[in-house]
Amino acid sequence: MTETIELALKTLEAQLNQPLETALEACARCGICAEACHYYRAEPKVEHIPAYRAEQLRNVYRYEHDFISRLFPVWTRAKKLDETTLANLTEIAFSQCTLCRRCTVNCPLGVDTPLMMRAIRAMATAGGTAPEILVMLADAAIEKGNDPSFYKEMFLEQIADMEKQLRDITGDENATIPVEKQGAKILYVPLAGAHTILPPAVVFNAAKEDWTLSIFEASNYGVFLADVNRAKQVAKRIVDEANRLGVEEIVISECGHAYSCYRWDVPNWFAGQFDFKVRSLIEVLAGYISDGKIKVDPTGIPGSVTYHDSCNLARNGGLLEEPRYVLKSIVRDFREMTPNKAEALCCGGGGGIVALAEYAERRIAAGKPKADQIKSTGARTVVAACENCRLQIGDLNEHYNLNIHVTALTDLVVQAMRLPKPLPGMEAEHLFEGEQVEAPR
């Protein structure tokens, strides 16, 4: 047995807890999960049935844990893990499943197929067959946490430039983007890029919030690798920063997997060291509008708008009504996709696949059901409160000629605040080109 296979099998064994063993043993092979999967909807073939994908791991599991399967593998379709099998499993887990869990919520037995796909991803990472770009991105984030001084000066220069934009947009010469503010109430953790810093900064300043900006980004590529060790190292940067600054809560940027990670996993990983409330920026926006801390025009967005439910925020995170409350507070013509909320179709960009150029064609094909869903609403603007979803829907827009504008929820809120200047790229004539739009007041 090669070292690669030995590491992969050891990783499988280490994960065999009750939830995973239940998932491996409980499937009735009924096929109900097929129609729940966007891959199968886009291309109905047996390889795209979630139960079939899970069966490939079960074959290896049987060989390792069932005496009869070892003696008569043909009878039970058991398969000894080798390099070819591991390579096939890796491709299945990283390119044919976005871990959206729609199959699980529609399974009459509650079989958690994504849990099995994560087990495969962990095996692939341990065995060295996981996508190299995801490994590199995770390791780069860890290194950044080890020595933030290497990039911190440049980061602070960028924030200073961004503050000038902030003051220009708000008309407030006192507007700031605080960094490393001791004792702040909120530690806001953005993604990489000004587009996830400037709009929230506009909102925080308008709400007169006591906040500070994290010097790290919310993305955690260790999660996509199902590598708990790497994921914990990436998350530790934020945990240490929050403890050092003495904040009361952590607010996560519009990002599905980051919210899921910090809301559910991190408190367990760092029990005793993590005493912070964790909220999504979406929840904060809803609270500010409800409490009157920011003023928005209820007719601020005149064009037709629909909302895409991120799998990690909605189905897996429970954030169903908050984004709709925000949108209904600012949008004249809000149109729901069908199905939506916990039953929403995955856009096809989750699970880290957006970063994997080698699977781009497969990713775009799997997004066809979402593209059709968007098109059927007739809406010209699609709001997606997740970076990967926005990237994917942007690609779907181009490929399927949807003629839509894709935006973050915070950007639309800022637009509805009727500030002296709009955010870059958020001018009304650009957003709602071809629709009847009122000029900003």
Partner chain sequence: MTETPKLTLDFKGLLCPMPVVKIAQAIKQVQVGELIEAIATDPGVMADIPAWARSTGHELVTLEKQDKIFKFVVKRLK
The other form holds:
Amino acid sequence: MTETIELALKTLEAQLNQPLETALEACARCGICAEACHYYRAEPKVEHIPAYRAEQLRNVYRYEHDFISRLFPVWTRAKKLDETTLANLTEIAFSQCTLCRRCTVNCPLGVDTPLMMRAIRAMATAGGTAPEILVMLADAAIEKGNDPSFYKEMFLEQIADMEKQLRDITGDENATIPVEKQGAKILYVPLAGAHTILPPAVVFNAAKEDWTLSIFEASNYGVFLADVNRAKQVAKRIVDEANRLGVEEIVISECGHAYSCYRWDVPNWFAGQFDFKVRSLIEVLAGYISDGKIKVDPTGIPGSVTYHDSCNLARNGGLLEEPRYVLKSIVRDFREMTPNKAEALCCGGGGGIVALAEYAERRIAAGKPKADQIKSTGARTVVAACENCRLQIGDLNEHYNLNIHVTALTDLVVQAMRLPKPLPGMEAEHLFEGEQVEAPR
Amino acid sequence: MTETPKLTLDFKGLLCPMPVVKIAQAIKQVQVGELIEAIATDPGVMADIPAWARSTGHELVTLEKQDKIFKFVVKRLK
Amino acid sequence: MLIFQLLALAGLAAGLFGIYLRYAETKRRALPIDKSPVKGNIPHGIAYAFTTGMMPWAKESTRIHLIAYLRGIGFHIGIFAAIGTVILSPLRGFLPPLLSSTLFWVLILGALLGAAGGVMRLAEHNLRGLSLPDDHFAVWLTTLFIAVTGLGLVFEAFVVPMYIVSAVTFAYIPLGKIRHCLYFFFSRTFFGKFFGRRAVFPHPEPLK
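Could you present the same protein in the form predicted in complex with its partner chain, rather than the form predicted on its own shown above?
What follows is the entire complex, opening with the chain shown before.
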């Protein structure tokens, strides 16, 4: 047995807890999960049925754990793990499953196929067969946490520039973007890049919030690798920062996997050192609107708008009603996709696949059901509260000629705040280009 | 800088993590010791590219901001 | 007759013991304790998983495959009715005629639905691709079990076959695919805990 296989099997054993063994044992292979998967919808073939993908891991599990399978492997297609099988498993878990859990909610037994795909991802990461880009992105993030000094100066310069832009947009000379503010109530964790800092800064300033900006980004590629060790190291940067600043709450940018990570995983990884409330920026927006902390024009967005439920935020995160509350507060013509909320279709951009150029063609093909769904709403603006979803829907827009504008929820809220100047790229003529809309009242 | 970059790349409009993904792919296309020059518009590169260089063992030769453009040069070291 | 009854009983005991061993094996494994703050309601999530969430209209998949789902439900009703019938079989001469004939038709229908499932596994491209030899064997064995149990209620000639097939079926439960009956309970419980905690199921009310 090679070291790769040994490590992969050891990782499988280490993960084999009650939920994983249940997922491995419960499937009756009835196949009605097929259409739940966007890969199957885009290209209906046996290999794209979630149960079939899970079977590839079950074959290995049975060989290791089921004596009937050991005696008569042909009876259950049991298979000893080898390099070829591990390569096949790796490919399946990283390029044919976005961990969206749509199959789970559609399974009469509730089989958690993504849990098995995560188990494979962890096996692949341990065995060294996981996509190197994801490993590299996770390691780069850990490096930033080890010594933020090498980029902090540049980061602060960038924030100073952004502050000028903020004042220009809001017309408020006192608007600020505080960084590392000791004792602030909220630590806001953005993604890398101005587009997830400037719009929330507008909102926080308007709401007169006591907040501070994190010097780290929320995304966590360790999660996509299902490598808890790396994922914890990436998350520790934020946990330490929150502890150091003494904040009450961590607010996560519009990012599906980061919300899922900090809201649902981090409290388990750092039990005892983590008593912060974690909210998504979406919940904060809903709260500000409902409490009247920010003023929005209920007809501020005159064009047709639809909302894409990120799987990590909605089906796996429970943020089903909050974004709709926000949108209905500002949009005149809101159109739901069908199906939506817990039954929403994955856009095909989850699970880290947007960073994997080698699977781009497959990703775009698997996004076809989402593209069709968007098209059938007839809406010209698609709101997605997750960066990976926005990247994917942007690519779908280009590939399938959807002629849509893809935006974050916060950007649209800022638009409805009727400030002296719009955010970059959110000029009304650009946002509603070619659409017959009434002028905002 | 006296050496001429082997590759010149344009990452304008690309958001995180795409500049890092692209540079990681591009570094395999040059020989050890050769340079890649790139420009980007996402300010995230100011942290991400140095972090990528440190974690992968390549050299970040320069990284500068020119108006709204971020220009950087990396050298393949292994 | 007694010897065949004892054979069926031995099969049942072996099956139950095997299922217990499986249960103990799974319970021996770690159960992660989720410390993330609850957003929804875990007991409601679990209740949903076993009740409303099992309704044919609750899931897109069962709405699309309504016939197949109902076929499966009918087949499983047949299985549980057959198990009950075998257990009650020493009293079969004393059963009220209405109960006997109802059981008979439930079992015959269950067996027909089981056979339909067996044929679908062979005929339908996706199902054939998914199915293991174990799956084919399990569906036909269970179908045979339901059928002979039904016939055994009415025809004396089928009583001995009923006990023999029962013994084999019961003993096979923990060995192959049929053991999903145990994991169904684990799986739906984990489902309910997960989605209940996160306020996904039961569906939350719109915010006002």
